[in-house]
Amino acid sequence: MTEFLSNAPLGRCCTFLTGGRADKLAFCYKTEELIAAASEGALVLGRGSNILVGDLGYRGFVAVNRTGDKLFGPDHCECDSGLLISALAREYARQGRTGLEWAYGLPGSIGGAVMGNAGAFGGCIADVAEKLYVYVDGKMRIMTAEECGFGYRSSNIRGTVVRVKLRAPEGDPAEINAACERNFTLRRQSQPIGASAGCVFKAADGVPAGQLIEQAGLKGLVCGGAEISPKHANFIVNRGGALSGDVLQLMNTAAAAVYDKFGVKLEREIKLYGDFC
């Protein structure tokens, strides 16, 4: 039986490490627990790597998805949506499977990755997705990749992703491991270390958002405990003690500055939940 917490802090469930409290919080380690929470209308979170929760908290039920089973077949992998995508990428490499080299070292869960069609280094989850099991409108729906409407960092998936079937063909182990190490090194070299939620904005007409924000002169801009990273301008980092309001202020400042200077409207990758001051 799932245990519930009342007035529970959500900051620990989000990679920004900010945000208020939820009226009701549960951690779901089994698919049946996840489905039960979704059927109650819970806001389902994965690893909290692309969200910002308001400082005034979330007035409702939040379920944190910690399901993590996986099973490899001859040329595919079926896994729970709560599994860390970086952990699955490591397992792909260990077994000599190809298709997730781009995700080596990437934060977030499989469920979040398919909802937002996560990607990097020329690859994305849509390249390997075959089938999704999604709980929506009170029943389980099986969706093909074509039905998911994958686009650039987007999909038309509604509901709660419960389980995913991915292609996992065998490849050359040396090439796979070399690609994984190369991508991991590139991440370390180009992205800041610390509490953040990854890229804040989507690229605009093929132009990296970080490039536009940097050209607007905002690298290193600080608001409270939050900072637009001096290393990569499309990252906002919690330097310690940041509030979600600090992060949101920097997001809004960056979007406004880029629009004023270039006439480009930046679209957030980060989703906002709860109540902000």
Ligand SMILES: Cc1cc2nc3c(=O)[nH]c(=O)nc-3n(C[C@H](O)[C@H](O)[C@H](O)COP(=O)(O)OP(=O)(O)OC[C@H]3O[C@@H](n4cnc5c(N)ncnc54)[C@H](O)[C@@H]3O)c2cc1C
The other form holds:
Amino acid sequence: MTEFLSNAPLGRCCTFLTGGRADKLAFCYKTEELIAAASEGALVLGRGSNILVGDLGYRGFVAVNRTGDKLFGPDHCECDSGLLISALAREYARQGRTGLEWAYGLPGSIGGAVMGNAGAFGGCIADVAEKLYVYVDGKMRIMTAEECGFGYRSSNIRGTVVRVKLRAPEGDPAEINAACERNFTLRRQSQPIGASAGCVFKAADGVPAGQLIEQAGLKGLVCGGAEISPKHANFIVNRGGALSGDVLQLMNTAAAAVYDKFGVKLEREIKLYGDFC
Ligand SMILES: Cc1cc2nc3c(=O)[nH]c(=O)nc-3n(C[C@H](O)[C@H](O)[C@H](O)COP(=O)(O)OP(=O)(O)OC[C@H]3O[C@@H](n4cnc5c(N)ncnc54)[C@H](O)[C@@H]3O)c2cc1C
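The form predicted together with this ligand is what I need now, so please give it after the form predicted on its own.
And the full complex, kicking off with our chain again.
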């Protein structure tokens, strides 16, 4: 049975490790619990690796999706939306299935990945998504990938993604494992260690936002406990004790500096929830 928490801290539910409290919080381990929470109008989160929650918290119900069943068929995999995508990518590699090599080491859930069409190293979830089971307007709807309107780090999905069917064809195990290793190494080499939510801004007309922020001279800029990473300028890292307000201020400073210098309006990749000071 779902356990509900009142006035619960959200910092431990997101990878920035910042933010205030939710009026009501539940961890959903079963599909029925997730659907029940969604039908109560909960804000559904996966691993919280693409969000920033305001320091004054979230006035409402937050459901953290921890569902995680998966079932492989001959050329596909059907899985719960709460499953960690990097765990699934590992399982693909173990079974010699191809299609998720790019996701090896990515910290989000399958649900979060399809909502924002997560991707890296030339791949994205839209490449393998076949069918989605989405709870919306009080009923379960089956959506084809075409109906999801996948774009660059975007989709037009409304409601709660409950279960996903992904293509999982067999490939060359040696090639798959090599690609996973290569991608994991590239992540380690290019991304900072520490609490963050990955890339803060989307690329602007194909130009990496990190390149623009770096050229604006903002690498290493600190606000409170947050810092624009000296390693990757599109990452803001919580160096310890950061407030969401510190992160937001750095985001605003970076966007303003890039606009002033290059006339480019950066679009945020991470989503903001709750009340900020
Ligand atoms: C170190 C690091 C590296 C990263 N690298 C990449 C990368 O290479 N490529 C990339 O694309 N992203 C990257 N990210 C960002 C993030 O991991 C992805 O966007 C991920 O797919 C988000 O999944 P999540 O479960 O954490 O979503 P959350 O942050 O929990 O949620 C994101 C949004 O999706 C919604 N949502 C989540 N689950 C559901 C659901 N089941 N139904 C409906 N809505 C839902 C939430 O309400 C919210 O609006 C990185 C993040 C970190 C911290």
